[in-house]
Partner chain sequence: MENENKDCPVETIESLTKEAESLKKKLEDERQKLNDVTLATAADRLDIINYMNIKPRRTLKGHQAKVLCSDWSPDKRHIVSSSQDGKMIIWDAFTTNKEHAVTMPTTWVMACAYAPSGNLVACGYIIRDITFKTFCVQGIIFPFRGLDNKVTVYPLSLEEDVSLKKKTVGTHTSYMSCCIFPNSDQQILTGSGDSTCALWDVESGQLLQSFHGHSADVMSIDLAPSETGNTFVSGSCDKMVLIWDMRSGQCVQSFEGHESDVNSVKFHPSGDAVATGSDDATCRLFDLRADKEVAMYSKESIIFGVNSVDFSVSGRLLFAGYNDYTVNVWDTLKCVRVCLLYGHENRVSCLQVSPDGTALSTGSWDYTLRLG
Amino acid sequence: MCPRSLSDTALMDMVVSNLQQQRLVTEQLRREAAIKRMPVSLAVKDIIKYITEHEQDDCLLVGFSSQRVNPFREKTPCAVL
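Structure block, one chain, the form predicted in complex with its partner chain:
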């Protein structure tokens, strides 16, 4: 490092900025450590409940109640020729 380009004040700035950066990291972790968590069993119970309540409307899973409601159905060829 060139001593002239890295003056005392520049060095000081670097120390301060490193400190600020570490402070941000620690503050972030403090916030994350403080959040409320629920047991996995309860969380996944709700996911399963949501899915079972919506499964009957999931066309890719259960299909269409009739082909009429399928917007991508193949057009039936004209029978009268």
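Given the form predicted in complex with its partner chain above, produce the structure of the same protein in the form predicted alone.
Next comes a single chain, given without company.
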């Protein structure tokens, strides 16, 4: 007895499926290659500029103006009557 092998149609289906998958991967790689890139040094400068411009609005740096606007404040305990 010879070992069982895939039928011709099953083999063709696998080849076609693999080919379609490879085409999708190739298309994705082409899209990613077309993305405009910027040097890290410029990106870091932009991030630093944004942070310094918005640091006065950052509650973690300057705190909250009152406890009412603090979303992390302790909730009042519930009283059961």
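Keep in mind the model is a prediction, meaning the values are calculated, not measured. Take the two forms, find the largest set of C-alpha atoms that superpose within 1.5 Å, and that set is the rigid core. Numbering follows the first chain given and starts at 1.
**Q.** residue 21: Cα shift of 2 Å or greater between the two forms (core-aligned)
**A.** False for residue 21: its C-alpha shift is below 2 Å.
Supposing the core is put in the same place in both forms, how far has the CA of residue 64 shifted between the two forms, in Å? So the C-alpha of this residue moves 3.4 Å.
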